[in-house]
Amino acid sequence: MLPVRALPAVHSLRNLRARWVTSLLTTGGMALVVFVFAAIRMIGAGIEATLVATGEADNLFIISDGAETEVQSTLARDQASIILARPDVARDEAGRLLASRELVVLIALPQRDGARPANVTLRGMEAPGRTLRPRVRLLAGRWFNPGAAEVVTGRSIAARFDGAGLGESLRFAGREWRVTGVVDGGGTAFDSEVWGDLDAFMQAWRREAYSLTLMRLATSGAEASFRRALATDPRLRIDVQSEAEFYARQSRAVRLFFDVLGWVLSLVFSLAAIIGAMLTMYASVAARTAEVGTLRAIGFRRAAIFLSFLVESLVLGSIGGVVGVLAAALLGFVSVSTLNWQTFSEISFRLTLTPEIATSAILFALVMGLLGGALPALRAARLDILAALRAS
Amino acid sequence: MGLLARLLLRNLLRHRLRTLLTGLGIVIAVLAFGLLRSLVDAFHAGADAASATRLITRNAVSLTVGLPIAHRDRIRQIPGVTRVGMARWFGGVYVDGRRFFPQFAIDPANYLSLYPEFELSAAHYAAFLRDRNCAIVGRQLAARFGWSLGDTIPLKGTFYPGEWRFRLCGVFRGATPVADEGQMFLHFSLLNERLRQENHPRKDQVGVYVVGIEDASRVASIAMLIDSQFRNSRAETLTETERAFHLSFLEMASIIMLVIEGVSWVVLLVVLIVMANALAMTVRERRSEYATLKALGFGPRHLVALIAGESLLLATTAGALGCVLLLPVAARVGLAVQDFLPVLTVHPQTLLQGMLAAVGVGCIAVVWPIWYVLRVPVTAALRRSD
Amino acid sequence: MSGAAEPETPVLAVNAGKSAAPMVRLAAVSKSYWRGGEQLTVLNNLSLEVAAGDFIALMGPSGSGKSTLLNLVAGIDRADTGQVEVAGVDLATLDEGALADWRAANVGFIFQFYNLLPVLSALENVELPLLLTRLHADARRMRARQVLGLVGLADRLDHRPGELSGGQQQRVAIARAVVADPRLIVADEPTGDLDRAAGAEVLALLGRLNEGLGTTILMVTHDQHAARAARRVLTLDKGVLVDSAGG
C-alpha cells in the first residue's frame, strides 16, 4: 500500500453531503454576510464609476479657489475672459475656442411617482461643452438651440421627473422650457442633468457670474506649465485641474463611506456566521469520533485529521461566498437614484461589482471558513485514539 | 422548580459550548440590531430636536440658491410672524479639509433667541455680539477639538474663496438632548462685508430665513402667507416648519436608511439560520431521548414545552444580555461617530424592539425541530441512539 | 391457538381477583414493513394470549419479528390486520394521544440501551413517569426513593446514569419501569448490553418484580440463560409461533 498523508478533498466533501441541511444552513448563513459585504461596497463603487466615468481626462477644469463642487463655485466673467485670452487654449476645425463656459445650478424637480421633489443639476453650456463631452448622446430629439428655452435631459431624468420627457415641458427660472431632446450619458453623471444653453440660462436665473470654465489645451502635455501660468497670475483666484480628477473627487467620500460601512457591518455580522461555522464543524467531529479513531488507527496523522476537517469548513466557506457574490451580482441590475451628499445632487447609478470587490468577498467568506473550523479541527486532531474508538 | 424545568434547563447546558456560542450569536444580532435602529433615529435626531413652530423660509428653486437679504424685512411684516433670524451655510473647512463641522452665519441676536434651547451664558453672548470676528460653537464641538476660548479657528472657505480666521469667543450648551452642539456660529454681517468689498456675485444673499411665530396653531397659514408674498418674484419662497424642513433632508439620504434597515434585518436572519442549525442539531443528537419519553407516555404538549423552553430561554436570556450591553456599545460608537451623527442614544422601544426580535428567533428557530420531533416514532428509542 | 393450551401459572393471591381475562390477547395479528420497494412480512396472522401475572421470554433468531411483537403490545406500534388486546382494551380503538396516556398508565419499559435520560440523577429519571399522575411532588419523590431502594440502588439516588455502571442503570430503569405500577413490562433485550454477572442480577430482580408483584412481564431476549428465567418461552420465526414451552 501507498504511504498516505492527507485525506482525499472528496473525504470531506462527502462529509458535507451526507449533513446537507446542516451544511446548507451554514452555507446559507455565510452567504448572507457575503451578500450584505458586497452589496454596500457595491453602491460606493457604483458611484464612483459613474462619476469616474464622467470625466474626460484631456480637458480642464477650471473653478473658484477652494470650491469643492460645481455649485460652490463661481466664476466671474472677467476672470473667465482672463482664461480663454491665453493663447494655449485648443481650438477647433472652424477655429472656434474648444473651451465651455458653464453655470450649474440645482434645482427641486418635482417626480412622476409623486414623491418629494428631488435635486437636479441644470448645466447652461456653450456649443463646444457638447464637443468636450463626445460620451453623451443624444437619444431622441435633437439639441436645444442658442439662446432659446430649451432644454435636452438626460435619459435618467426623463424617465424620472416630471414633464422632462422628450416633447414635454420643465417649469422653472419662471418660464416653461420645452425638452426637445433626450441624451443618453453612457452610464456618465450627465445622465442625470438637465442641459440648455448658456446665455438663456445665465438671462433667466440673472447670473452674472459662471460655476466654470471646461477646455482643452491645444498641445497635450502642456498642462503643467499652463497650470502654473494660471496660479501666478494675480488676478486669478481659481482652481485647475482635470475634468476626470474633479469627478474622482467627487465620489471620495460616498465611496469612503459605503466601504466603511460595509466592512465594519460584514465584521460584525461575520461573527455570527463563523459561530455557525464553529457550531456545526464541532458537531461534525463529535458525530465522527469514532470514525477518527479509526483513521488514525489506520496510520493518519493528526495533521491529516486537522486537514481534513479544515478542508471541509473551508469548502463550506467557499460555497457561501460563491452563492454570496452571485447573489450581489443580481443586483447589478439595479438601477438606483440617491443623492450624492457630496455634490447635493441626485445621481443614477447602477450598483457594480468590481473584481476587487469579487475577490475581497470570497476571500472575506474563506476567513469565516478557516476561522470557524480551525477549533473544531484542532478538537479533532487532539482526539486520543483509544478514547476516540470506544466512542462508537 | 419542576422536574420537566429541571430536565430543560440541564438540557440547555448539556452542550456548553454550542449554548454559548448560539447566545452570543443572539448578543451580536441584538447589539447590532439595536445598534443600527439607533443610528437610524441618529439621522432622524434632526429633525425631532427641530421644532413643528419654527418655520424655515429657503428659495423655491433650491437650497444652494440663496433668498435676497431684502426679504428679511417683508417676512417681518406679516402679521403673526414675531421675529425672523437669517442664517446662511459657510462650508468652510478646518486646517487639513479631513474635518468637517457644520458653520452657519447668522445674526446672532435674531437667530439665537429663536433658538432658546443652544444655552450661552450671559457674557459669552455679550462677547459674541460686541466683535464680528468672533464665533460661537457647541460644546460637543469644541470638546473634539480641544478648543477654549480666546483661540483662533482658521477655515479655508469653499463657497467664500480665502482663509478665514475666527475667535472663539462663546460656548453653547445644548438644553435638550437632541440639541446639537456641534455646530458652529460667525457673524452673518462679517461674511456679507466682505463678499461686498470683493463684489461677490453671493452677496446680499441669505441661505434660509428662520421664522418665529406668535400662535403655533397658525403654523401653516402663516408659511402659505409667506410664500404668497413671494410669488411671481424673482426669488419665490419654500416655507415649511423645521421639522419638515429637516424630513426633506432625510429623504435625501434615503438609500442609506434604506440599506441600514435592511441589513438590521438581515443580522437577524443570519442568527436565526444559526440558531435553528444548532437547534436541528440538538434534538437529532437526543432523538432517542425524546422516543423514549414518548414511550413512557409523555405526549406533544410536554415535548414542545420542553425543546420550545429550551430555545426560548436562550433567546431571552441573550436577548435581555444584549439589551444590556447595547446601551454602554452604543455609548462607545456614539463617541466614535460625533462627528457625523451628535446624537446616538438608544430609545426605550429600540430596546424592546431587540427583545421582540431575539423571542422571535427563539420561536422560529424551533420551529422544524419541534416538528422534527413529534415525527420520532416510538421505536426509535429502542435502537441504539446516535 | 396456543393460548388455548397454555399451562397453569401460579397466580399471586394479590393479582388473583383481576386475571379473569387474558392480560395480553392478540388475535389473527399481521404485520409488514415495506423495505427497499419489497414487502416483508414480519408478522403473519398471529394469535397468542397471556395471562396476567406470566412472564414471557420471547425468542427467535433475528427478523424472526419478537421485537414487531413487543412493540404491538406495548403499544408503539399498530398491527396491519388483526386485534391486539391488552388489559381488555383494544389498542386500535386509541388515537395517538390516548394511546400515550394507556402506557403512562399500563406499560412499563426496559431497553436494551436503558435509555435514561443523561442529564437527570438516577431518582429524577425514576421520578420521571410519575409527572404523568396525579401525585404530588413530594409523594412522588417518596415513591421514587422506595422503588430504587427495592432494586437496590438507595445508595445511588443522586448519581447521573454516566456515573453508574451498565448494571446499575438497567436496574435504574427497571425502577422506572415499575414506578407508576403499570400491569405489563416489555423488556427489549434487557440483559443485552450487560456482562453475565449484571445480566444476572437484573433477571433475578425481574422475576423478584413477577413474583412479589404479578406484574405481566414481556421480554424479548435471544439468551438462553435469560429466557430461563422466565415461566414460559414463545419461539418466533418468519413471523410466526414455532413452539412454546413452561420456563
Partner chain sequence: MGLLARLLLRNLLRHRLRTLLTGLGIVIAVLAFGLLRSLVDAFHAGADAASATRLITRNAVSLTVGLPIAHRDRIRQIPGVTRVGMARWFGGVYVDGRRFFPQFAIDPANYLSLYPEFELSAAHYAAFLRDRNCAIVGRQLAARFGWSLGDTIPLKGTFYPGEWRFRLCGVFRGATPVADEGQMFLHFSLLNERLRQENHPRKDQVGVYVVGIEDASRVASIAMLIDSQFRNSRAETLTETERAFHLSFLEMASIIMLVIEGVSWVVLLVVLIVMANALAMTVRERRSEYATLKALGFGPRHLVALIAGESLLLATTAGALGCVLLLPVAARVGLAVQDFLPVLTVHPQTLLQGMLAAVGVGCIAVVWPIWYVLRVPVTAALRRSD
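Positions refer to the first chain, counted from 1. Think of the rigid core as the biggest set of C-alphas that the two forms share within 1.5 Å after superposition. In this text, all values refer to a predicted model and were calculated from it rather than measured experimentally. First, how it differs from the form predicted on its own.
- After superposition on the rigid core, displacement of the C-alpha of residue 240 between the two forms stays below 2 Å.
- Annotation: Cα of residue 315 displaced by at least 2 Å between the two forms, core superposition.
- With the core held fixed between the two forms, residue 327 has its Cα displaced by under 2 Å.
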Second form
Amino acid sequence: MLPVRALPAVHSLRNLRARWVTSLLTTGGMALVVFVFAAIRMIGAGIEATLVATGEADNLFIISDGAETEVQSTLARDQASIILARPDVARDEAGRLLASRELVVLIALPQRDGARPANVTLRGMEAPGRTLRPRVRLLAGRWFNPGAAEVVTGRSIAARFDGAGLGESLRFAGREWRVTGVVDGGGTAFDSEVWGDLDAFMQAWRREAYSLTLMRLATSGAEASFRRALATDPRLRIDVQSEAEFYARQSRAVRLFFDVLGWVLSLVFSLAAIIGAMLTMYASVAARTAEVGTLRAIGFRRAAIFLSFLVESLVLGSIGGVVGVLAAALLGFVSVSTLNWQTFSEISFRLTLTPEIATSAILFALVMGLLGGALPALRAARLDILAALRAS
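What would the structure be for the form predicted on its own, rather than the form predicted in complex with its partner chain?
All you get below is the one chain by itself.
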C-alpha cells in the first residue's frame, strides 16, 4: 500500500497515462532534441577515437619545429640523417633501422557517387613504416614494390573514390599509379590514406625534403634523454613527440568544435521542447484543478502539489532523454566520412556514444523537463482551494 504522502505524485504519474497523446508528443520532442545533441557530439567523439587509436605509444614522431600537421612539416634530409645516426634508434632482427622517413601530401580525388572531389592523404614511406604500424593489415592484393608507381589504399578510400579499388589506377603527380592492395587500418585514420614507396613519391613530387621521421627507440623509457639530446643539437630545429601524443593533440580541436556545436544547436532546439512541455503541464493543471483542490482540502501542502507536478514533468524529460540516447546509440553502427579541419583531408570514422555523452544527454533532458514544468507546477501549488473545488 502506497504511503499517503505519495498520493499527489501517484496521481500525476497516472495522469501521464490518461493523457498519453500529449505525453507522447512532449516526450517525442524532447527525445528529438536529445538525439540531435548526442549525435553531434558523437561525431566529435568518433573522430577523436579514430585519431587517438592511430598513434602507437612506442613510436616517436619527428616533424619540423612549429608544424601543426604532417603536411605543414618540412624535415631536411641532413636533419633526418642526423636523427637516424644516433645509436639509440631501434633495429629489427635483420639489423635494419626501425625507422621510416615519410612524405605526406594532399591530393583531390573524384568520388564514386559523383560528389565533388575531396582531399585524400598520400603517404610515401619506407618499408619499416609498415612494421611500425602493426594494426594495419593487408585485406586484398599485395604491398607496393619499392621504386614502382604502385600504391595501396585504405578500405574507406577504396570504397569511396574512383580508381582507388584493387586493380584500378589513380592519376596524380603526372602519372598513373596502380592500386596493388587494399588495407584495413583497424579503425584508425589509416583507413582514409593512400600509401606508396617514399622514393617513388619523392621523385614524382620532386621533393628534396621529407615531412617526418617515424621511429622507435631501442630502449624503453629512453625517450626523455633522446629528446634532450636532439633539443641541444644546434643543427636541428624539430619537434619530437610520441605518435599517440601527436594524433591525440590533433583530435582535441575537432572534438571541441563538435561539442560546442552540439550544445549550441541543442539549446536552440530545446526552446521548442521546453515550451511544449510547459504547454502540456499547463493543460494538466487545467484538467486537474478539482483534484488539486481536493488534495489541498484534505491537508496536502502547496509544496506537495508543486513537487507532484514537477515530478510529472521530470518523468516526461527522463523518458525523452532515454529514448533519445537509445536512438542515438543506433548511429554507432554507421561509418561516415567528414573533413578533418586539422589536415583538410577526408577521414572515415564511426560515431561513438561515450558514457559522458549519454549521461549529459539525459541530464539535458531532465533540465528541459525541470524548466518546462516549474511554472505550471507553481501555478498548481498556488491555486485557491475554494476556487479549485468550485471548478468540480
